[in-house]
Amino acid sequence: MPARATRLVIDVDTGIDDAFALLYACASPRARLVGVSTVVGNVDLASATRNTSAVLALARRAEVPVWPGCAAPMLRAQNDARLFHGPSGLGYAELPEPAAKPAPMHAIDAILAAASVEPGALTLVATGPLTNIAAALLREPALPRLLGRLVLMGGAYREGGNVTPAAEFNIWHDPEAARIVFRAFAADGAAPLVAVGLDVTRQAQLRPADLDHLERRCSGLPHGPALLRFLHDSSRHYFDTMEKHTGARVFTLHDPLAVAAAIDPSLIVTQRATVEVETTGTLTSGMTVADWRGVWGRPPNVDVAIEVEAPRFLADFLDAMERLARG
């Protein structure tokens, strides 16, 4: 008997690894997803709502509601990361404007509304900044309690940071936001939080030779042109700004890691552990302290995954992107 699906709302800054994330979810048979919400992040808000529903609608998947989110952090100065994602968010790719509008419920509404349905049922997973689940958390306290989990892509708990030598971008971007809910999660009766941060992130690389067996094993397929340009001309923007940076054309899967986790927990190893968010630091701000040893003599409130099948996920995500061109 087939396992039950995942019910998922993805909490997304859509650049262009929440794109990919999208793109997995939408073709897991293990995953139902209900809807997107979107954030300031990657790009700003508009940006990231268009992508989103662009995305949805590459996926042949246009009925799945996006609703707009906080347009800026809770107490900080906007940023984003076109370095890396480019203008639009999408790197080089261009998709058609969606035919599909927005959701006209603001995104924390939406995100109390579909985990009150079905209390414990259903998995918000956050790919960008944590600003709306922050929101959501401030207008119900209780709602650690209606999740069945929260997975995050956030933090670096063991290695250093990617956009400060300690802090990881979506923790740096709003870190207000970040304590307030990781200290949510510490509550009794509150649902696992899990983080998928650098520590295993960086393992799950996606190279230009992955996406060229892909094009080979969807040639001839229905859908397999549009799927594979998009790929193509969004990756090749990471690429290329990684090897600028790095010397090496690897693209990190951060957020498709993050939604698989969610969808497939086998897929990682987690350890518990009391953590922290930093906000005043001048070198630290939106660090995440680990308490590994128990030093502060407090209940540990995350699930830090600290290992990862990169090979099987990697198969997974590539065998994903088939179905999608598969159609």
Second form
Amino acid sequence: MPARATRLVIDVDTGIDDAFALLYACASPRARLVGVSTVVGNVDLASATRNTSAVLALARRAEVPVWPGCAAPMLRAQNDARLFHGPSGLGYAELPEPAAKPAPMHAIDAILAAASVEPGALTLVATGPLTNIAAALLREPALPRLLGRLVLMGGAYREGGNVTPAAEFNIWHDPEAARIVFRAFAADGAAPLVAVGLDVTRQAQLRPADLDHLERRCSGLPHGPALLRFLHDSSRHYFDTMEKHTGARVFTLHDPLAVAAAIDPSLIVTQRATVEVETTGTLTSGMTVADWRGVWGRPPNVDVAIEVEAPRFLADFLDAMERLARG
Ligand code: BDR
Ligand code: CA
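Provide the structure of the form predicted in complex with ligand BDR, given the form predicted alone shown above.
Starting with the chain above, the whole complex follows.
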């Protein structure tokens, strides 16, 4: 008997790799995307919301509700990652203005409502800063017991960071929110918190040749041209920035890997650890500190992804794009 599709809400700051993650979720027969909430991060909230609706329309899933959430981090000044994602957040891609309006519900209410419908059945995936989820937890501290799982793209556990030597962008953008979330999942009866951080996402690399190959696979498919135009135009911005900084034209599929691991946990290997988020360090703000040796003597609160089957993930991601092109 086929496994029941995973009920998903994704909290995004769309962003090129968030866009790829949304397309992947829309194309997965093993996922039922019930809604998408948006948060400030890679770009401001209005841009993240607009980008999200435009990407859902590209995937012909404009009926999926988009719930706008928090427009600023809890305590910090707002930042962005437009260096990588471009001024609009979608690189050089130009998608039509979405016809669908954002849903009238705030992300916090929507996340709580979706988790409460059938306690234990919802997988919440966070691919942006954790501001919405922390705010939802402050409103409803029982949220960790209502969810089936929280899978987040964030942190760097045995690796260095990407936005500072110590911190990964999603955690660094709102470390106070991240601390609230990580601590809440230490409670008795809390659902698993799975952290898909740079340790594994750095291995999920897309190259221009992968897209060229995908384009050949999709030639003649009805939705191929629009989809491939978007994939090429958005990722070219990321390739350009990476080339400037590292010399290599690669696009790290951080957020798609988190969604993939939420749908198919067998893609990653996890290790349980007690994790705290640094909020006061002058050099280390936003660092995810994992107590691998148990020196704090506190029970673990996070399943940290430490290994990934990157080739299987990439093949699955490209297959999903071909399915979308087919329609
Ligand atoms: C994370 O930061 C953002 O720029 C990406 O969308 C991803 O969620 C990677 O550090
Ligand atoms: Ca993101």
